[in-house]
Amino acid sequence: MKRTDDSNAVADGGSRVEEFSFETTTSDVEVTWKERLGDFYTEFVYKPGLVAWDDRRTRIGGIILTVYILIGTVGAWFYPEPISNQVPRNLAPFQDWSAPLGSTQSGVDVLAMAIHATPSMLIMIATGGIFATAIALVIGTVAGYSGGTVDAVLTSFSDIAMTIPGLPLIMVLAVVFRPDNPVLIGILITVNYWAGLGRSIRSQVLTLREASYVEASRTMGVSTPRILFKDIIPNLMPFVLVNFANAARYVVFTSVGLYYLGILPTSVPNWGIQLNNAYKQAGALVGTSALYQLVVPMVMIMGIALSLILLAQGLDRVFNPRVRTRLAGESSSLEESDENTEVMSQ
């Protein structure tokens, strides 16, 4: 709706009354690239960062994960690689600083083994988590929103994938293909993990597609891809993030178990290989003299699993519009209060 120009205005008892029409018009306000970048920064960096930093779980989980990333990059770059006879044999922890966490019976630094297993583990976690959640998100969203034949086909495909026992399938594929690339191992471990998550996402989409704002978008003629990316998927992100963390933890525990059992090739460093060596070669469960060789990889596994859980719980709030609006409002109120205080003091 817009006001008409002066030619459409009529005089009424000495005063001018303006007529209104319901014609659509284009906005005369031009948005500069600087303003667009500012809006992008506010919506996708400032507000999510404010919400994430406000949650203690996100801060702790982020700090722990950052430590692991530093270990896997800077630590693996500077710390010597584990080799036989690099330090005296059977050193206890904190006995010799050439091997702060002790050494094995073959003279390998336990800390070096833990550090150099971190990069491949991080790659496996990222690859497996992204692969499983991406496949589940695409199949679940398309099936739930499309309905009809597409839904039936994709749901049947997911059901077939769910009926295949996951661990035996992974073991057979690992023995047949003998993958030695962390990326391939991450994908292999989650080869059918996505199926259950895809069905859950489909159920969420079936509910969201009947929401009033989605119905309004369809009535206004908004395209299906835009509805999916603007209305459906953002509301799925808390659910997807939590399940991404679960998929990542599944990769951690499954890979460690497969390496411990000797199914995956030992050419890729892994904390499961440390556990296997500690149990079979050092007899870590017999007595306490070699127990530290079990404790070190177990602490590494527990730490990264804890960081993923805390991040998933904390990031759930990032995509909650009520929390974002409240925190952004509090921040603006504080800034305005500070400005008023400065003016009054002057």
Second form
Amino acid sequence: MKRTDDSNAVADGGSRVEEFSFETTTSDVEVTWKERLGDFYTEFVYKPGLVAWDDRRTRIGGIILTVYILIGTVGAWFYPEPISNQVPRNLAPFQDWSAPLGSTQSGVDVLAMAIHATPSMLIMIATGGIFATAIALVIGTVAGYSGGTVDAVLTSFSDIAMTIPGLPLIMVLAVVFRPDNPVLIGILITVNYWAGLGRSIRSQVLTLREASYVEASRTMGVSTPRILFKDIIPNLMPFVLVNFANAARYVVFTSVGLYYLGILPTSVPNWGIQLNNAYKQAGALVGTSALYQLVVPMVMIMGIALSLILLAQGLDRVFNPRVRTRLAGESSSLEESDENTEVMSQ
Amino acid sequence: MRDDSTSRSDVYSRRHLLAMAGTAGAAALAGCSGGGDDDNGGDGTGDGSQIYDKKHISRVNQVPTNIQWNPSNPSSYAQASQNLLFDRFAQYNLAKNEFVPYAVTDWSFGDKSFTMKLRDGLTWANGDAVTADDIVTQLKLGMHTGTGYADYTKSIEAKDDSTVVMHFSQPVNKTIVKFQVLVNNHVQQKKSVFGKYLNKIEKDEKSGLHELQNFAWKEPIASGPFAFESTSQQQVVTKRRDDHPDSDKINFETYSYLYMEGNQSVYNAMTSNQIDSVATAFTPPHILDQLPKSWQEIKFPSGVGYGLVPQFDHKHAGDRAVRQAIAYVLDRKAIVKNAGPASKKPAELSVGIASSAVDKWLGDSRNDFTDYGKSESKTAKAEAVLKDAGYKKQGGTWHDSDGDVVKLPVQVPSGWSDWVTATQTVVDQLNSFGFKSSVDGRTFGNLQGQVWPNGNFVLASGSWLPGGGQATFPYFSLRQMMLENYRGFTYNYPAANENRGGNHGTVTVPKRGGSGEMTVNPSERLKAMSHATDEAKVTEIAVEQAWVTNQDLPMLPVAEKQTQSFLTGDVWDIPEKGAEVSKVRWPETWLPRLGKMNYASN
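Moving on from the form predicted on its own, kindly provide the form predicted in complex with the partner chain as a structure.
The next block holds the full complex; its first chain is the one shown before.
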């Protein structure tokens, strides 16, 4: 595809572009699929993984998130679903192994409620996060890079989306559509969350498009989509990923809030519903006897929020080229120069 | 300056200051001359003549600005304050099981008539005297809206200014009259306000009724000892009147109702002493233990029971087979154990008769009745009933003959914690069986204001018993189930009253204890029951109509409960715990009238 573009393009002075091409694909060296896969693994899995693992925050965040994923898949598969009268009523935590974290006054296992809320919550988080960042990324980069009318139209569109008050809008939509599919709920919650993110991505793109390497690509006649995908978006990734984690956190808190308020239909188990039941049915805030029913879902919410924050902070490093090359063992001089700088600064 | 104020507050407690303000206020009141010469306020001699500038705060569970006080309009009708603002004709004491005269001081039965004598000196808050004409207007409006006594009353007249006579078409069961006329009525629909609706109805019943039932009376003229003052988003405020016959028994100035939606906020308000009384709030034992010692719990049989009201216009809930399947599936004992076994009992039998009265009224015929299972889920029976009616179970879910999934969302007021717990268990049991059910919790104000009167529900949580002392008498419970639920559900049962979406139609059910079918008209039969003066006839109709409710299930009974009412004794003089006088609906509005809930001045 690239080659076709290039071969059809005519540079100044009428010469064929091929003569000036910097494309590596024109090289005579044959690259096998295996090698390509190997390269891909090194570039996109091994190195980021190494950098990520090196950072304590990513490590802890990643472990916590993995635990949640395990709970949401294996746990929800094996552990019985919450239903009234599955265990004796009003068990305190750590008393009876049929309900390790206690049971409600209806004989529902508190742990089962917490576990079975996880799968739909993870789906909600993923769809909400992907939806918000994807829309923001598309609109932000296209608007920022294209400029002109396209920019004006897209920017006005996101401005309009931004000025609609988010929570009331979500509440109205939730009441009208009564969504019970976690995918839909995830999208519903971030229905206008992307707008602010799109705006900031656009500003980033505005700076990046003037960068020398982007200008170089343009001079060489590289197509716009290719510039966007090769030069612009990779440079935005740290920003986008950090914001993905934040969007995911927003989905957690908003969905819990909406469930707690009873605005979303209660057909899917959720920590918010659990909190609502603990407060309203068990009277968990009067005295301490039912407090555990409040604490369990709170811990679940805090855990996943914490893991997302840690991941967001840690991922920042994954996309930092200097940290990355150093840890992958390709450049020891950088490390030394770091130390030198430190010495010098002392 | 600072020192001075500190020393003053040392000398005068807040209560003393209040008392002094009260004395000044009392001296200014023309109607309370007794306190005028006793200027030595503050020491609280308790001679009953002082009026303290003190506010008693009770609880209401509707947004106050939405409340209206026209009893003929079920939408957003007041749930607590009407008992204070208006005088009941008579009170029914649930401990002694007796009628206590109040606005009607004397009543007597003729062969086909009932005569009531109004209390001397009763006035409306605007100064007009309460006359027999007012009462006649109100009772006549009740005749048109299908209130119970309309079944047997021929005419109502004012004999003189304070005597009202009701003429019956035939002799009537006295207990029925006493409950329906005396206990269920307040002196409320003043002729100067409601007379025009009666005129319209007498000219054109349909449009007149429509207007009456849409009239929201937002600034009521009280007949009780407190007059309506104002409403805000937060509270309803009422002020003590001077010209009520019981005014001299009340020593505080203001009575207000604070808006609290859920039981949880009530618990918090009680724990922090923000309120002084609660008419009814389900309170489990572990919360009771947390309340300050000044709170007194008053328990009495409420005559109210948790049940499900099916929407007869709905494809599935309107289908008798589905209702019977639901009745088979529900394990009432498990539901009650979840929702509060200390204050509730499962309904004995799925009929329109209170559990304690089932044996007495049904006797041996009880064995003929379908036992849907009090403490078990009879799922095999439920499956059989559904399959006979053409339903199929596919992939674990029941579908009707058109292939539609049987969806049964259950509505419940989200703040009624025990009812929500019961509903959650009901929903779990229905889902386990293969219906698609879910809890639809909304605020009580929303449900009672808009949703229920418009019939927007599939299954709604409602009371299958009529409340109070009448609940154990089958005439009332059967009426509540079939003809007119007091909560104002438009449930479109063919046999129901028109204002509940019915047309007094007939119901066909299998014959009891035999083959074949029987067609009866519940409205006609209950009318006949009210006229029946001999026990045998009453029993015969009770059994027959109970059988109809058992087969057709116009409502699904689940539980019966005890009311938990609360008063605080921190700054209020209240009767001692367990006092019989408190066991009425409702103590916090009844006791002040007797001078038994006053501000404790010492």
